[in-house]
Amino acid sequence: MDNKAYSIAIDGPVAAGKGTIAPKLARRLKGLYLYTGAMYRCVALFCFKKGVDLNNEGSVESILSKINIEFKEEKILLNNEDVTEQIKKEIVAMGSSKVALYKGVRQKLVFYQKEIAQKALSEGMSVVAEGRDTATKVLPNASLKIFLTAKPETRAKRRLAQIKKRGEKEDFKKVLDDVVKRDQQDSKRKIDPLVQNPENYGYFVLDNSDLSEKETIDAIVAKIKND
């Protein structure tokens, strides 16, 4: 790779494994990885520390200033505490597609998510952010949009798998079940959803279901050299 310096995001459905493709891709660029949905996650993470409801729009707002999140070596710290172990849970994964479907919620992470980029861009670094909105709304003039995907299968058993890995246990329909139930949530909801036909809208579009992380990677690196 040269040491131009490019900005990539990252969209797609659940588990179809932009959370693992995304900070080795950053790792292979030399370059910050923007984590966007760790924000979410954290917002969560801290609403059910903390006591507030979920379903409760203003309270979740009402939260976000007592709440700092930084990147540092590819861990995640919440109010200067590491929890990068603890946003993987499901309760959190699931909280965070709540919290992310109220504006004011977006608003601020977003800003947060746009300072972030444009800082290590003018310092000459590439970042590759992952998450809903970033071709639209935190990295719109991106060197490359990619919606990476995969069949729903495919990412229910990438899901269990990492599920097991954390030494919980879960069936495979229920994770499937979840995995369904959060393409339609993410599909429909009025704020940042899911892209429909994104290929229609500049993305490249990359099917990983047979695909290695490597030969994902490959192909996103080739794909940027190209264009």
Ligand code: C5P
Given for the second form:
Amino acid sequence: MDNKAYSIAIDGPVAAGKGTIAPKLARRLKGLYLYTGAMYRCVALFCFKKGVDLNNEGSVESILSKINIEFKEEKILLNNEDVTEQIKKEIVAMGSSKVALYKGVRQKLVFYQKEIAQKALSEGMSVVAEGRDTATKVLPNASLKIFLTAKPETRAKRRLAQIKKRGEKEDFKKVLDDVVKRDQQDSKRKIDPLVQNPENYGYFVLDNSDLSEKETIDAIVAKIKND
Ligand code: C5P
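Okay, that was the form predicted on its own. Show me the form predicted in complex with this ligand next.
Below is the whole assembly, all chains and molecules, this chain first.
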């Protein structure tokens, strides 16, 4: 890989492999990995901790000024507390998809994400951002926009393996239901949804249902080199 600074946006549905592929790609490019979903998860986690009703838009938005999110050495800090593991919980994932519906939440988080990305790019670093709207909102001028996807059953299987690895119990049917429900919520919302026809938004669509992790990264690297 050359030393050029790339801005790469990877969006896609739940458990499509973004969280595995994006950090590895960032490492390969010696760039910054920006996990935007972590921020929505932090907002939901803070609401749970403070007993804030996630269905109440005003209450959720009122806590935004009380939270500070930082990425430090691959850890995610919420008001200086390391919440890297806590935000992985399925209940937080479902909650994050709820708070992600709200305009005030999105405005604040997208502003912050853009700031982080622009700072890195201005210092000559590559940025690999992943989420739902990184190509449409966070890095609209990205050098490469990837829509990473896989069959719902494949994604549910991968998510179940991650849950089991953490020592938690869950059954396949419930995980699949949650995957489909969160995808619907993320795709049908009014503000900055996960787009349904990615080709029309300049994305390179990559279905990795039958690809290994390495094959997926190689396909992206080949695309970067050929573009
Ligand atoms: O990517 P991850 O599953 O951690 O994201 C958690 C939730 O945060 C998503 O289901 C989605 O509702 C929200 N999100 C978003 N926009 C992003 C990233 C995540 O709305 N750019």
